[in-house]
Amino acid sequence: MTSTKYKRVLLKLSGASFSGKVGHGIDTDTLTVIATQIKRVIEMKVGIAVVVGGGNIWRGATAEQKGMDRVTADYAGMLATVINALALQDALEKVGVPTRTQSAIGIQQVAELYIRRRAIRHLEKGRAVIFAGGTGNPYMTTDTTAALRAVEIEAEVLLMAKNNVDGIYSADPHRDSNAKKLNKVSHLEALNRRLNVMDTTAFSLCLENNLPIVVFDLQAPRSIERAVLGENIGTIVSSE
């Protein structure tokens, strides 16, 4: 059996991850690739939970800029994450992975209500668990949800899958030709240098709970599996 670095992980998938190369909506081919990788991770006897974003369907910040009430816009975004979660659940079940979707907002017809102990039990039984609905509160991003759920389920690492971004850079590589990729960085250094890891609330949770973060490119071959194995495929943020 292949030796893995972690035994329980939290994978954060942005809404953009669901649109793949199409650029909008949900790309079924991309979902199949993601689901197949998650299946292989479970076959390694690693517990994996997934937090999904909803930006491919709805962006609350954009709606707010156009005059929509912020709280209403954020709740609409939570519903978008439920759509993505159901799409991923279907893709996982099609490749033979028993899956449970848990939502932070009540929507019992399609998803369980988030209960920490039940989520952990699902993981112990070898099921994939998808967390939808964000934290259930407005003004909170799905990055914050990922950090919170990772701490709650006692995940050993937070895997931040990015679209065509292979790690953390010293500056924006699209604007600064001298930007350098950082293979390793501490939580404090990332915070002090204001590196673009995730929003401040999410990052503070990781910092306070010594939760490592691996930032990697989802489009790289077998990226999720390689991250679980501990291969150097992106940038690792840790307390070391």
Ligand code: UDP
Contents of the next structure:
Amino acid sequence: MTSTKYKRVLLKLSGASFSGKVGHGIDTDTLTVIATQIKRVIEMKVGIAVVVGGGNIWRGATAEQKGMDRVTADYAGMLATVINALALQDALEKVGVPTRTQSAIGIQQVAELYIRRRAIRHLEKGRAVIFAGGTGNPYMTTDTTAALRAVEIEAEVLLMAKNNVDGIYSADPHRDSNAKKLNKVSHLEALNRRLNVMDTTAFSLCLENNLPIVVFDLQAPRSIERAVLGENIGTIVSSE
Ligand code: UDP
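Show the other one: the form predicted together with this ligand, since we just had the form predicted alone.
Expanding to the full complex; the earlier chain stays at the top.
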């Protein structure tokens, strides 16, 4: 059997990952590709939990700018992540992966409530676990959820799947032609150089808990499997 670098991982899929090339909503073909990769990760005997974003459907901050109450808008955002979670759950089950969705907000007809010990049990049984509903609190992001859940379930790494960027750069590669891709960077260096890996709440959770982060391009072939195998894909943020 192929030897993997990690035995338990947390994958963060932003809402943009769900819309694929279509650019909005949910693209089922894209989800099938992602689900097939997750299946192979489980076949490698690696526990994988997924935190899903919701930005393809709704963003609280954007709705606030248009005049909506922020807390209500954020709850709508959390519900958007539940929609994505159900779509991913369906895609996973279609390719034969037993899956459980746990939500941070009560929605018992469609998902289990988030219970850490139960989530770990599902992983031990070889099920994929999807975390929906963000942290369950407004003013938070699903990046923060990903860092939090990763630490809670004792994942060895946080896999940050990106769209249209293949790692962390010294500057914004879309704006600065001198921007260089970094293969490896420490948490402190990323903080001091303001490398913008994720929002500050999410990043400080990773820093304080010494959680490695791999930032990689989801569109690259077999990207999730390769990240799990520890191949040199994207950028690793690690204090090792
Ligand atoms: N959200 C929230 N609390 C959380 C996670 C998410 O209020 O703990 C809301 C927030 O409004 C956010 C939306 O859900 O804009 C979608 O999440 P996010 O923007 O993180 O999704 P992504 O950028 O990953 O697609």
